[in-house]
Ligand SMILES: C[S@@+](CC[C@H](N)C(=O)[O-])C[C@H]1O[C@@H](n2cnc3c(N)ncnc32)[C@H](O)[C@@H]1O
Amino acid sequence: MGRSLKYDIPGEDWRVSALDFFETRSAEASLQDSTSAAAVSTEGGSPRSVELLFAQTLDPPLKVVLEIGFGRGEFLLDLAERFPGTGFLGVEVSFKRVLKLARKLARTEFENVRLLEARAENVVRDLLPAESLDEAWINFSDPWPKARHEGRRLIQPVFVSELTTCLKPGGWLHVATDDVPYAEQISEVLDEEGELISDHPSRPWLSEVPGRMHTGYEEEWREAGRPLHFFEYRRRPKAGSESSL
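Write the structure of the given chain, one chain only, in the form predicted together with the named molecule.
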């Protein structure tokens, strides 16, 4: 029998809900199912500044970084430790992974991380205001290797277009995968998004990015000798609106 899941949070609970993205908690925003990531619906009302998620502990003006599908959360916590003045929003579809990271986070001193249990597609479509993110990371999202499951892959044109809208001009989009067919799809989708420009225009992807931290899954892929593919893109900058950590 597997170990039972512990639900108590041994300290501050840094999880947020879809309603925290809206000014009022009334009918302006409705969460169809507040306990699962199944669906987020917003009727009327537009999302407030994402910086406000961090207002309790960090001073604006703030840089805000999104990690999608943080898994066991090692990468997110590494970033949070290295950049204590930056707000990190981790979005993960798995209730269990969010709970486990919330428990882990509660035992740390970090006050710059917020966790949201949701599907990333819903978050970029409904919750994040335009031009609200300095960076977004998508590390090793599920490759869905069977041809009939390709449509389930996260990196699709509509999703990338909506995510790009959420980036500030000049904001970074970092993507990584170990799967060759998925890498080819990612390369095509990112190249076709007119608002994005590649930091490595002469190559479809990089096989190493010096100084980049490794994620939990990445450690496993490296040990197994799998080829890695890293994509570094930026939203086209407007004059005077550069962004980096």
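Moving from the form predicted together with the named molecule to the form predicted on its own:
Here you get just the chain by itself.
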């Protein structure tokens, strides 16, 4: 028999909802997907600065970093510990994973992490303002290995275009996968996005990134000899400016 899920938050609850991303909203606006907080209508409201999600604990101006699909949260919490003055927004579609990380986060002294239960596509399309992110991380998203499921993969041209719009000029996009066919698709999609510049133009991907944390799952894949693929891209700086990232 599996362990029962605990719902209490033993401290500060750093979860946010789609409503927290808007200054005003239509009275008729409602959640459309019972499992996702970000499948919403934006009629009657406009996205506000993502920095305001951290106004309670962090002083502006601050960098804002997004992790999509944080899983067990190891990578997100490692970043938050190393960069306490940066705001980290973790997005995960699984209610269970969000709840578990919220409970874990409540036992720490971290005040620079916010969690959102939502589909990444909805967050990027509907909630995040343009040029609001300094970095975005997508670590080992579901590769949907069956040919008939390829369309369900997260890294698609439309999604990458919308996510790139959310990055500040010079902002970084980091992607990782352990699936070879998916890596080939990711490489093609990222290279075709005209607003992105590869940090490794002579290679389609990197097999290692120095200083990058290894999650528990990643260590298992390394021990099993599975190939890892890392992509480092950034949004083109505006003409006449230099990125400070």
